[in-house]
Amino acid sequence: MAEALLRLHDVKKYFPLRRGWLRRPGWLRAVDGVSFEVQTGEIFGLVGESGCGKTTLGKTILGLYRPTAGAITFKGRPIHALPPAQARALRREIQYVYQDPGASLDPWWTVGRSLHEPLVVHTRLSRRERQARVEEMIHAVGLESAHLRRYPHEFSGGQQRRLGLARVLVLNPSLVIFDEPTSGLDVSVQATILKLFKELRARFRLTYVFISHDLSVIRLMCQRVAVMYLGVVVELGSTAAIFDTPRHPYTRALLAAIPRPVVAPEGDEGPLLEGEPPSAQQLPGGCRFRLRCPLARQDPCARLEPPLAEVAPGHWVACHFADTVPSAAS
């Protein structure tokens, strides 16, 4: 196995609940003891219902919000911690494409202005010698030189998607959190994106942490899956196992609920999922999934939170019950 790029242990990211000037009754959990680790080269995906906490998890590795607790190591040093210079400093080789890239772009700016600031921020090449890169990665993502002295209006949405990956790409980064790159695009252009970051993975040996609701996309692109439920992993383990083999119940229901071309048979529509998550701010006692789940019994799911525990090589699973759920998808 490839040399571990990221390490997460246990981290967690709580938010403040205030009311008034001076009261805090709480804490929203919005990740809560988070481990994991992804390998060098690796496409590593996120994925889980909206408000599962993932995008807080991404941010978090960025930098962007310091974790409450647990650490983060990134090419074998702490990060979790770092003092702000050192931080911005770090940032260079994180980088982070949101799931809207035309709004990370001025629209005052022409598009070569904004590809040229993070190199003006982060390095001391000349003026030549950021011209260079930035045409290099225009190019690199399938566009034009003429399109540097353009505005970002001026783009589709697919092209705002390779503009995005051009402006982190010119600081050569080691790893790159996407936040659902493809929502929003026709199925045609969502795969010539794709394609593309596949190309781009290759050629700049980059390291990918794949943030989706869409599960297609996790299958076709990832080699290794964490299923979020409420800020904790329920469920890890090879693409292959988490789509052939799911062991929680929550898993199965994500699975179940892909549209497919087929209709099944009345009554064998799988175990889709009823009602929504609960609150971050107010927690079910025991298994956070218990309230939805058609395996939860009152012992122990309503005492006793279970932990992700190993049922087979690679695979890891937050489950009480994880030796009851079929081996083999619905």
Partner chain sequence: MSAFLKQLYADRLAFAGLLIVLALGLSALLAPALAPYPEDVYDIHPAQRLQPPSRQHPFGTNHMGADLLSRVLFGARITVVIATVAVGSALLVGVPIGLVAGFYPGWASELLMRLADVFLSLPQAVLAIAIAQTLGPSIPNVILALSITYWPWFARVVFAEVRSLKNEVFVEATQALGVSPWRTLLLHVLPNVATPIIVRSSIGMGYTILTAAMLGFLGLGAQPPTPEWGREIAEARQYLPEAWWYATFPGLAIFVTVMGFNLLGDGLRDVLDPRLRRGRP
Second form
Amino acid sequence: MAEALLRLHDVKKYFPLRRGWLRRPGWLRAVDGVSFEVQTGEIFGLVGESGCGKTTLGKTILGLYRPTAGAITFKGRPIHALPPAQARALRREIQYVYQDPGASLDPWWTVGRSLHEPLVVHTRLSRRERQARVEEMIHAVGLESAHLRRYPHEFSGGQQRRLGLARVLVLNPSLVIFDEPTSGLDVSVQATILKLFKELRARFRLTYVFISHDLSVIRLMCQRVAVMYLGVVVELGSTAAIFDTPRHPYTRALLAAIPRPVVAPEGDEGPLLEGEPPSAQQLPGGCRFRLRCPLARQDPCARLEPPLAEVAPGHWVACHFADTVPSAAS
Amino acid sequence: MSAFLKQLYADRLAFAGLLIVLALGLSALLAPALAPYPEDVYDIHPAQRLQPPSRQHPFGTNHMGADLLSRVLFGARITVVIATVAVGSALLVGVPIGLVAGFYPGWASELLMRLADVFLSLPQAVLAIAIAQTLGPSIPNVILALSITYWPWFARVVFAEVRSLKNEVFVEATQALGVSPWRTLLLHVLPNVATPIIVRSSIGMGYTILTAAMLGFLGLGAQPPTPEWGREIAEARQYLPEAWWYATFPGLAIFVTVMGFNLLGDGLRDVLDPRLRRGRP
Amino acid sequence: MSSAPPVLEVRDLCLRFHTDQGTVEALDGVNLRVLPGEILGLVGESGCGKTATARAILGVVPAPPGEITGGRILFGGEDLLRLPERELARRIRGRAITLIPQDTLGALNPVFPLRTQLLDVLRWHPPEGDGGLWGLLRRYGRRWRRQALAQILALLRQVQLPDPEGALAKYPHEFSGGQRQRLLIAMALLPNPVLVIADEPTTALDVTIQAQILRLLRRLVKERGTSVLFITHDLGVVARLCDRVTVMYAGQEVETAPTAALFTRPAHPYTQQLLASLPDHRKEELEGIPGVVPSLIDPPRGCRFHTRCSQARPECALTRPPERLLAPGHTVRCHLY
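Now show the form predicted in complex with its partner chain, given that the preceding structure was the form predicted on its own.
Next comes the full complex, and the chain you just saw is listed first.
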């Protein structure tokens, strides 16, 4: 098998909790031992609810956060402990699209100047060459050259997504990480934006990591999906495996909770999760999901944290009962 | 730019402030040409001492017989020089400290900001008096005293702004693009904190002029016969209340100038407020 | 059910906003009816006027810049648009019609504990009628307080807030987003209103929490027979919660149908394209709606959707289509029918 484009091995990112001066009552374990690989050319989905650590993980891959432990390799080269200058140079290859691309542009700069900036920083292109590249990209995302003279707040939500994409694509990266790329968009706009993402991926041979809480978008876009819960991956596999034969009780509950535009008979909503996730500052011992899990037992769930184990080729689940869970399709 | 002036014009008080500041600048620049008796800054005419305002001497004369209008106009020069140099150097020291301390949290930044807090906790006037007293009365020492007491204001304001800007997505996004921290600091952060700096500078000019006049009044600033406003008032004291004009006109000059800078500063705050500017339609 | 007179009927509501750029024709003849005990979904994309409609019903359109230029809002036999503000505040808003807002933190006062805020709801909007100044004074007494707290606790248990007694002493920020939304549901139901307006109450929540809240809300209002006007942009939420749906586009209602009928037999081209835009993994290609929502400063005449409609005819640009009845309870405004 070809070398994976991106490989994470047991990546952890803890944030110190501070209360007052110098006292450290503990750590916030935002990402707590995540391993997966992203193959060249695929769209890899990272899905979970707020606070599950998916955004922290994205920013750790990018190098904005330095992992507390673990290794990240990109094109076979370790990138988790690069000195700052090299880490910055690497951003030519790995780019990040923020949830609100409008806010990721300097409000005092014209859009054109913001689009030039990555090229100024990373290349020695002349002004004219840069302009040509910027115009190529602004057209590629479906905007016009005249838009370059405007300011970020003059654009609508959908246009801002396009701008955010144009800004990272001018560098011709190989990996693009999207953080909640469609949240806050109306569905009719979302549809066109997702279509654009797919077109650009084919045209520029990109690899995407899609971070989202929206399972229907993930299902539509991704080839493989990792489901995160409180800092760990609880289930990993092909989109078909995750959505058709989910094995982890959390994945199943998550799928049942998606509001679908289909009217179900009264009361037939499937299993709904009770309660809310515990704080990542005070995780329960054993399996993190056991407090909300319909299958949880005292032993082994409260005692052992289940490892991510392969239950079918390419389908990994972190549950003590992964084999006994009826793999009924949803 | 024209939109900016238009908005400033709409705010009548701010516009009045702007006019006052412009007038101050003009009188400082053109004092030799505007003053009816430019030589009176150094000459004495004992025969004409303490004359009330008249056609020849619109502001009257002082106890040396010098024309007060001329002296007030030349005083504007001194005031402008003191205030500009003092606020300018306070800017040069305070803004970089605030920028760096706000952008790079750590013990060094913490130390710098605590130092600024120490300066801020002392009453500015008392500190300036102490410094001027120690170094000896002269205009350069006044400027030094004023800049030493004023830089922490800039450092504080800029520090607070940079701290909150650091949480803005677009600042983090520059990091995500691989922009070097210095470039981010100079090209993204600094322009975004320009507004509070400008506003603070304008108000700071007023404060500085007031403190400078106070130092002059206490005899810690300019020495005779320099026509510094504060010193003029100090000298005029012994001739009150008979020679009311002697203290009144330098005093009015101080009052109007300080008010001008304050009005302008307040107006600029409203006009330059990025929240109003960035407001989505 | 359809024979019972509606709880709320909005007829030809027109609303303008006067702005620096021009006059925004935010609502242009909106019609909707909420029947007793039903949950009506009001669906549309951002800027379509859903929230403006809710504000007009509650009588909280900021004027200026807003101006209601026509229409009627009939509630309990009265036209709310003709009711003086004093009457609206005393009898209607927060009493007979309550609101579940989207911003859970902003809707609660951060400096008062929950107990104070919930007691105030009952104190100022008592379900039994207010009894004037004496009534108000009585509601500061100890006996009333004991009864009111019992009533509040019962409701907090119904919304399944963990540890209701302890919760009363807490401040809003001490609750999670999902718990705060439960609180706000309790708060909205406390005066025993006839109609609850819910403005995107679950948009900021995670899906598993959203599912809990929706199930809870549906159960509670059905038990009490309260009518709900549920504003949302999420068609999935509509499918899960609502009995009937009214779809809005650019300040006009375009289609009203029982929920099942809307998803199986959408009639208006806008509704059809909106449904086609939903991410569906079974489809090869996603279809968005071509074009952009028109500016409401100079909106298209006739059917406002005609600028983006693939089936538009000449008459679509001339007159707004009348309401056509397709099936019982299913009406559409489109010249195709």
